[in-house]
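A lone chain, given as structure tokens: the form predicted alone.
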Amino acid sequence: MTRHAIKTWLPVLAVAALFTGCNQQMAPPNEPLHLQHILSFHQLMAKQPKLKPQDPGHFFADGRSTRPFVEGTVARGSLGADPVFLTGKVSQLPPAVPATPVDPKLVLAQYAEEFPVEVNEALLKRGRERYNIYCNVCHGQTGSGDGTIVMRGFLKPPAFWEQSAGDKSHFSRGLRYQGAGQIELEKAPAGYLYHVITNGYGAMASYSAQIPPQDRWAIVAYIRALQKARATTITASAPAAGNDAHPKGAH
């Protein structure tokens, strides 16, 4: 074979080289490999048997070829056996009753005030870590509300912690609305703190996405202890005057 015809079919030759493992029989024996023979076993493969997902078949009785899931079958890892630790509820508020006030009792009870989990110091270790990576940009270093986008104009959220006499911006929006009237976050439920993460509020999105159940429980034993902290933090970690340091809430 002359060099020129060995570059005139060397691509040919590549090409037939892929589907080779595929199938055996793509021309007959001692006969040449035409480009035809390669491109008929691509329109074969195209039309292989198979079926879509949502194709009617006619294996099964029901004339679906997409199977339901068999009765009682859950995800590994989802069977959320214990749904305090999951929800941050112990129990559900009951059907509203028109033209009657809310208790507001019932709105706090049906949150968990115990944590499911050992509050121990590994915990808040964790919760601070997922702390500044996830809630430190609004809600600030120390949980007054004056995180980096709040700086920048994004809407201010509650603080965690009373900020000066007189000031109600540490008082829960979310509560309020459902009823159970004015009432600080240092003496909300854990299990509302929890609630929030996993579902969101307001202009807060859901983060239960991004934070696994643990780490939603260990964020809030750590803004436990930034309430129980407070004013100590916050004199702990000011900056001083004139020097380089990130604005207070920056990562």
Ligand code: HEC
The other form holds:
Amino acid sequence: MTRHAIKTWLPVLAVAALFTGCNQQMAPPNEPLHLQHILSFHQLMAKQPKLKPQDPGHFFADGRSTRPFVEGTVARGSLGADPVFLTGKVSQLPPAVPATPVDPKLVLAQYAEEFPVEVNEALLKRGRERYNIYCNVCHGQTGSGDGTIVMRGFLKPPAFWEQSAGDKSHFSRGLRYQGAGQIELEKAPAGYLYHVITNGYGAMASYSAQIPPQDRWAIVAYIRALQKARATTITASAPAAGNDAHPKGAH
Ligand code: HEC
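Switching from the form predicted alone: structure of the form predicted in complex with this ligand?
Starting with the chain above, the whole complex follows.
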């Protein structure tokens, strides 16, 4: 085609492309591309010869379009080999037997007591930073459950530590629901706190998309620090007998 011919025909081709609607076939391999083939791209984009995941297909003998993993496939990314690090669980509950109460000890025993990561200053600092980004808005700066969103009317979460002698606002709701009985969140296994961040509980959503596993453990370590700090304050500030800083009658 000469330069002149291209100049003349190009606009015509462009306009023709707009009006094509027939179901042409793609050019077979090794054959030059003709106008018809170019026009058929338009049609193929509207109706793509692909299978969506889980669609049935006729190509493979088992009738499935989604192929099973090749034997020996090694998972990459966050799917690591350490289930405790990824789930916070060391075991699973045995299958429920109808009309038989769940053993509270087994419920608790599912969750890791120990941290699967080294707890050091760097982890706690990271945990404090992440806690203040993701959890503070509801659980509050110190873990009392009085974050800004709660003050605006959102369901108040349990406190992470005993707020005053005898109060019950720091008992785990999730563990009670699972059948473990009344467990203070100070005594809930670290793996359970991790489990709540990973899966959410009740009105609280899962944070697994926003917070990677290492950071979830960092947050759990920081919650432990908040709990210990408050427990110490309560004990340390309890007036010792015979040494009352505020004698009766003094205000
Ligand atoms: C949008 C508010 C909100 C945010 C943000 C939030 N939580 Fe919660 N959380 C709640 C509420 C509400 C509950 C109580 C849920 C219920 O009782 O239905 C709760 C419950 C919990 C519990 C106790 C579960 C139990 O067994 O009682 C833990 C532990 C917890 N959250 C940890 C966290 C951590 C850690 C973060 C940050 C990664 C976080 N939450 C972020 C609202 C929030």
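Being a predicted model, the structure only gives us computed values, none of them experimental. Numbering follows the first chain given and starts at 1. In this text, the rigid core denotes the largest set of C-alpha atoms whose superposition between the two forms falls within 1.5 Å.
Taking 2 Å as the criterion, S208 does not count as shifted between these two forms: its C-alpha moves by less than this amount when the rigid core is aligned. Once you line up the core between these two forms, the Cα of N199 stays within less than 2 Å of where it was.
Relative to the superposed rigid core, the position of the CA of K187 differs between these two forms by less than 2 Å.
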